[in-house]
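Just one chain is shown here, as structure tokens, and it is the form predicted alone.
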Amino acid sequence: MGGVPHGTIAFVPLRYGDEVVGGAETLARNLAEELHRRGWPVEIITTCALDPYTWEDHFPPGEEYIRGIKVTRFPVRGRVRTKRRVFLLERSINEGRRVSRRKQEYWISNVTFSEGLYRFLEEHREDYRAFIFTPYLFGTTYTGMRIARERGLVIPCLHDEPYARLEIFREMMRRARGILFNSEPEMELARRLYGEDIRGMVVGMGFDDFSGDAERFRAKFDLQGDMILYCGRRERAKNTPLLLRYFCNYLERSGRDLKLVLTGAGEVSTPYAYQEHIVDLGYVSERDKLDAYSAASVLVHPSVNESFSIIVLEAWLAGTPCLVHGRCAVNRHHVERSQGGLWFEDWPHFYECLDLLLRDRALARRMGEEGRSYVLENYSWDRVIENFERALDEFGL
């Protein structure tokens, strides 16, 4: 492939595009775009998928350029072959049952599969300096890493979950030329699972400072009074049903006139009695999201499965304090280091923390300022790109 500039870095996320919502995809896109802005030769190799539930092809296959970066897409096959067998295997994995190596291989090959993408990697493996796959939990990453061999790096976005303990992923992580972690707790988890000697470094993602317009957001969506904010996918894995239940209980007990504003993809089941207090905006523009951070009194992030938590760090840039789940090692690590918010582990703790942040405005404002200072100090693009360059050198690429 004569058209590949010497030393090109190829990012291989499962999905790619401005419409794509997801932490791993956002991280890969932002890192690729920042490298491109700094003159690095970068390409994207991905699938045609958009929806993370159906995995149906949405984007046309072939090449396009997004903000100057070449993007090559291939059709993807999701869970369409022997659905029941794949579902039963997945349930066994989630329940912590022993699943044979052969069945693990069968399962991962049916999670997502892209024959065209694999063929491209085989044919052009020698044309790229490195291939960076993300996240760990899909067939395109698992099979792609085997094809890329000594040029394969992975941004795993690893969570403490049953999937992470599978033999196939242990072997993939140990075989990787290098692992690019998003945070110290994520790297510590990987070392517990796969061995202290795995080759990995913390790189993370950088953030551009911004100024949100709270009044514009409130006027656009006709929102008055106190509001707490949730951004991201609405699903059980992100603990959004728990958040809705806790929020309704808080309204019942506190008697406050308070709204929960949700943005992002996925279904939300709103109890009828609380519909006027729960505002589901669905997918919003980047401008609206940044303004929402500034308009919120508190950002609540109930997920326990995070490897980096972009939403929390963005909210801190807006000076908004965060309330996170204490069983999420990454978010608790951020909060403890920054003093930018509080964490909860059960309903009484949630009530007391949220009530304190809403009642003591000076404390909330101070925590938001501490969070902002933490992000600016630790997650500038200069620092992240320096980490990335050091990682490539460490891995001999």
Given for the second form:
Amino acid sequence: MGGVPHGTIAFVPLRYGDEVVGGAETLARNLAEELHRRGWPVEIITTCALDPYTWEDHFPPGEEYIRGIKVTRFPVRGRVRTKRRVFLLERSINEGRRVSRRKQEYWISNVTFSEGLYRFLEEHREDYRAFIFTPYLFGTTYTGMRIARERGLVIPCLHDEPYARLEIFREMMRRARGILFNSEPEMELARRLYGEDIRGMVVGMGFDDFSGDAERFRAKFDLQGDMILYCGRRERAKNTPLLLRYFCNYLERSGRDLKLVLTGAGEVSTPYAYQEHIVDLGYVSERDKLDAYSAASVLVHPSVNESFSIIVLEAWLAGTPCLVHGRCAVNRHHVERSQGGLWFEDWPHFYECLDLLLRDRALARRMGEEGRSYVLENYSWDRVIENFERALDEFGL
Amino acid sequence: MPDMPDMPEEGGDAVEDIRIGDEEIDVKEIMSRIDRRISSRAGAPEYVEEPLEELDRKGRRVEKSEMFRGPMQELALSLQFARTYAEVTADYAIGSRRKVVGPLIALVKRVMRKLMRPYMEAVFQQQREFNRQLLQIVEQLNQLILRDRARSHPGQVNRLEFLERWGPDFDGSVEMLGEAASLFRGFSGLVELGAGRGEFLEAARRAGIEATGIEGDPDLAAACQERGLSVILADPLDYLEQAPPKSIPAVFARELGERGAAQDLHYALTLMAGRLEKGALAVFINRRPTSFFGAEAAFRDPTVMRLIHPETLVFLLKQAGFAGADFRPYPGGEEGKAQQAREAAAKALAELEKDAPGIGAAWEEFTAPALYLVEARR
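Structure of the form predicted in complex with its partner chain, given the form predicted alone:
Let us now look at the entire complex, which starts with that chain.
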């Protein structure tokens, strides 16, 4: 390894690369690239993993440059859920049962482990201005933060979930030199869980304005008529089964001719009687995703566990109103502040809110415009980088 | 876009119908109004939520869309099915409907499955691998098709906006298209491929001729539908492909072959020949490439790829199996200017003709009407 330029900031996401899909990873990549564009010395220290389910090594270990940023990868030992003990521990944590500190340590050491990465951090701790780990819920972040000590910052991408209440994470957050939050509700959650005196600041992620081409999207995928959109992983944790259920009920109750278009990874179990109305496009390119936002009448985001919601903010940039789950503090915060959509917590509210957005096109358009103004005003890169610089100053780095 | 059904109005005066005017948006206030509406309509049939399995079992009760479903959507649906059933497994749910002996039957089934599993798995493994490979091939082909479709799309040109600005100049007004529409008197079931803003459909309506337009651009189709014109939102080629053989009695198209890939014209004509009834009338109006006014209008349109010479179109029609194809000039939007140019130069050209024979004919061609009309029979 050559010398590390003075003042280099190292981002340590668990996965890194253009093929990687995931909120925390996208956030780290975009922030690192923007800092690099502005002349900051930035490096990426990561693992060889790509698949968030198997955690198998996919990328070759070693160094490579991605858009001018040096990326160093280390082999990873995946989540050893097959071990009965780890599986049982995970289940206990998820059920909110008390798990001893020793068992928590054992569990986290099995949730991704990279010996090479840890050795590198040990050897080069003094060479970097700061190490920024993300997200909180992995062994590489937990162990990495311990190794990086006073140079360790974390972008936790925190959700209100049983894992977040573990003692090991409480200790990690309290010991961190600084925590970079994505939104105010996320910071409030952390303060509730870990104490008011944790060192944290909201930084977020910036967005570049774009212009989606709705017609191109419709022509490419042969989609006509009204459509609502869901983007992201399709899994129980993201509430996609609830969305499918509500959507099919909506079709039945409203009589509208409507499609639900889904993009992203994961299986979608489409009911046979609704095959015509549910279009699963799977993984689509970035361009297709941006075009999809423009083509959609409404973006629906049913997840209750979000720390930032890139998808919602991108949809607003395209001028599309959003219907979010009211129990997701972050999304509700965005909607209340922006006036860019509505929220639901149960079926009648889903029905009424979606119906209003589809019926009153002028209102939907205005909400989309309000959302767009909100993103441009609050999440410009200038503003985010300013927040980032202020945070480093605040943390004395 | 299809018309949205009106919301059922229930509940009478006590129910607040949420209407947001031009006032500043306040989502908290809107949500409060929604809360009040839900409280006042507690127990309304819309608010009864059914489990997905129940809805699926009953199937959709509401009338299915009459919207045209394109081949890509068919492919996407089939792929969804294929993905669902590709993973062949013996692990299906075992049970029995019999009340008394049911548990025993289920137990026997489970034991049988356990005994047979090694043999079944060997076959299933091969089937799974085959399905996987086949699915992969289809997915790759699908990606190739999607890529080509995305590349061939004319980008971000808003055709409706463009035609509203420039259309009357060259695209033909309702009045100008009246003559072409009148050719279809006596024909029922006329189809216009690529209805645009619906000028021809309007002209046909005025002439008392029933016609349906096929338009692939959702904005244009919606604009037509808003004016009460009968338009199906579909790509004209997709529409022709799905139409039964010899089912269309008359067809009209403007700017045939001027957009899209070059080979689309040959393909469209062959398709048309197959889908038109015997004796069906086909009329096309295209821009005349030798006319200054025709070429000028074409160069102004960012989606036009090429102009088709009238003789070429007649030749291709005959080759595709049409009879009696012939063309004649047809006035375009700037016919007034063209007429003026012809008349203004007539005297001078007569003089020049003595020294430069043929110059009059060349000038006439140059200032000819911007469009030409081809009439053919199947």
